[in-house]
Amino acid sequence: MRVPRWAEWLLSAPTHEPAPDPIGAPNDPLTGLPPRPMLAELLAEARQAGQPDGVISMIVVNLDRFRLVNDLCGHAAGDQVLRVAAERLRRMVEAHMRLLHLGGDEFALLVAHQRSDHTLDGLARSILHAVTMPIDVCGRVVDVGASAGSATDETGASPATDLLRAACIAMSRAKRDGGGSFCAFEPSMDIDLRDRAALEEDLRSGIQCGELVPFYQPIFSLRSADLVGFESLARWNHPGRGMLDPGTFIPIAEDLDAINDLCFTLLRQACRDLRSWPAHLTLSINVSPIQICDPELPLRLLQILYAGGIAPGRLIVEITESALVRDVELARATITSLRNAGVKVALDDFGTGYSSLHHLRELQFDRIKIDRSFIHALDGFAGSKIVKAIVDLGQSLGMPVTAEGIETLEQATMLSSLGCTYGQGFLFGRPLPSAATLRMVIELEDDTGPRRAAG
């Protein structure tokens, strides 16, 4: 597990201006651009190039999926992507701008402009458009994407490190908001960054100390009302902040390269719990887009299942379409390996991706999960028609359909009448810790087999 590059030096950046490097320091040999040590010198040049009543802004650009290029195509391909990105940025530089390569997949552009000039936002978006155009790498077209953040030197005397730090904070916010966007620095972001850094540090130890645990949400057959399994949902019992939902810490785990450690730790605990459940109950787990592109994922999951004494047929791996967009071929290989080993695979949040039907045609899934947004619109004419079409599609392909987010008896009744096979949501039960889940199982099971849920 590692600290993200931006966090390593943002929080420890000196408050004083470092001494400028000697004039004539060599450019970066890969991109041909001035390197980061020349930042102070280039900032001074930009100030001289600007007008007396003007200001200097910095735009930091970071490639969103550069690491994936290195992993899939090799470092030579990654170097080619950096050269292309640098050339595209260079073409946008005008007399009042200075461009440099901060290192890795990060670039910075210094811009001298008027205080009342509102073109910075447009410039940043033009930069993102240029950088994110598809790149032909070794005969393979890749879409790396990019995020950008900006900060403005309002005083005309801000140290280069302060300006860079603020622009990088804004850039990291853009990436946290989903990437592919631009964000301007605001003072409140500094507080958020320090809070996130504290969570990062806590997460490392929390995984090791067992603070992160699986909660389980029940899944029922809509036809028979029998309990058929549970979905495992991560929760963090933080010693100072209380119980945290996955939206708070999963993105951090991905940034820290800790998502595998987190997933496998939770699965080991879930396997221990699963041994106490009746053999017909299944366990559904979610894997992140990063994991589904890992060719070692199937083997790691199977090792944990066998070590825990759990048959592979009891595990259902749920993946979202965002995982498939990253690399369909790698996803296909992972899905095929899992299914060959007996593990079931479900396409989660169906209908929210831009190519759902394409993925159903190209890949073999065992189940489809309808996104909760369609369930919430079920009482409308269009909503019911869409759900019916998805259910019919699943039946025609031999893929049972699970509806998420069921909150009312009316929704459950309608979904059952439409032919939906399984359902989960607050109507049937909220996510529960291990002990409460076992009590629920015991209450719903007797010696003769599964019993129906009350209501």
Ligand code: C2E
Given for the second form:
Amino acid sequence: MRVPRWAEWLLSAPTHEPAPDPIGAPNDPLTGLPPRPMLAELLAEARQAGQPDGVISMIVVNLDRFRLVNDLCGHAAGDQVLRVAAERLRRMVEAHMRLLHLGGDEFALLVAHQRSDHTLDGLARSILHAVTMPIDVCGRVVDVGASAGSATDETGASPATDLLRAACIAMSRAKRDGGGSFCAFEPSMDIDLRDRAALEEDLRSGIQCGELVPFYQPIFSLRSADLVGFESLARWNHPGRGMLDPGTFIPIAEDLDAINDLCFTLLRQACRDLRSWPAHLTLSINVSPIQICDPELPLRLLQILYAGGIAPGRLIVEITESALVRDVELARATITSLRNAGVKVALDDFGTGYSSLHHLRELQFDRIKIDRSFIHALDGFAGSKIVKAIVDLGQSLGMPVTAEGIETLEQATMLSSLGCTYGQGFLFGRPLPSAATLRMVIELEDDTGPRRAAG
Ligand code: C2E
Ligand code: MG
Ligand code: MG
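If the one shown is the form predicted on its own, what is the structure of the form predicted together with the ligand?
First the chain shown before, then all remaining chains and molecules of the complex.
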């Protein structure tokens, strides 16, 4: 899949009303709901049913992670999820509402309400709550989420396609913000979406042309102050926009199914760089939640390491907790394969997800990385107690702890006294391009072995 279906449609949708919809198109056989060609007709119906001084709003609901259900559990399971989602939505429909199945994993609800009525937000959230409940498919509990966007027909005469387009734009914004949320349309979002479409165009070619590069941030032992390795952090050297941070393009790469290409391209480049570094230095890479559910990931990573002449023991794969909530069994299989091959696995941004402790009990990691929000709160009484508790927990489970986001000497000293093993942050160095990293390595290492961090 190149562009998500909703984005493709948004960008190609005409802004004028299309030819009249077929009247009375049959309901969608899978969900039993009116299909998208009925949209204009149902909008007219909703206008008639509404109050004379009222307005119509549309809420578009799109399932999160639905593609994974199809990929991992098969299309029959996907169909079952759609049927259940449709049924849950149908139960929420009242007399002043009309529900449609737009196609795929997307639904639209037309709601007639008073202009001054602010309950739309609450309605959208109830819908998300209802759809997001776990679904039992063939004895397996599937946890799909959903995102929603709304748009209001302020003039009372907007073409159905314009209303749908605006609601889809708002829904796509909710997805970009991490999914599982609701967003109401604002005109500025339209411009953002076109900007994103331009970035999508550029991203694939950017990966092929080597515009995506790893930057490296040093990691030090807080005990010995020795340099122990680097974390690879993706940067996009965009020809027109300059250097872009991962927050701008990783979500796009995930949506475009280009995240593996990006990850493997960066790892190949990193393997070339690693060969110039002393053999005791490790490389940490970030993998997206979506990748952790791919059973082929371990093999693909190992093939790249092998081709690059890098021992698996030098690689640390960082995964965030959001990866684990998707499918803990698939994550377990991937983590086990990686560890069996000698690759280390770190739990990144520890403490920011939910069920952090549950994941530590369920899965075996080699390291824990404390999220930088905890490091910034270190100066408070509770902040330092929490960090101390995490460090002790790591120690008792045999997992060394790395603190991220260390910016001051006080933080480094305190973390060291709390027993934290490794540290990373602007205090020690910002992420650097390949050549500057090599200079740093040469400066910090000499013939007699590792040298220490300043400060
Ligand atoms: P992360 O893995 O938790 O990486 C740490 C982030 O904190 C990096 O942001 C880094 O530049 C920033 N950071 C490090 N030290 C400090 C500090 O002292 N203060 C502050 N304020 N920030 C600090 P960056 O490079 O923007 O990366 C953000 C996130 O993007 C990463 O979080 C990671 O989750 C993701 N990411 C980066 N590269 C990749 C990649 O190649 N693939 C995937 N899937 N995700 C990536
Ligand atoms: Mg990381
Ligand atoms: Mg992190």
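Quick caveat, the model's predicted, so the values are computed rather than measured. Residue numbers count along the first chain shown, from 1. Here, rigid core means the biggest group of C-alpha atoms that superpose within 1.5 Å across both forms.
request  = Kindly say which of 434, 336, 194, 233 is at the hinge when the rigid parts are compared between the two forms?
outcome  = The hinge between the moving rigid parts is marked by 194.
query = Based on C-alpha superposition, what is the hinge rotation angle of the smaller rigid part between the two forms, rounded to whole degrees?
reply = So the smaller part swings through 9 degrees relative to the larger one.
message = Core-aligned, what does the C-alpha of residue 161 shift between the two forms, expressed in angstrom?
response = The shift comes out to 2.5 Å.
ask   = If you line up the core, how far does the Cα of residue 49 move between the two forms, in Å?
value = Here residue 49 registers a C-alpha shift of 4.2 Å.
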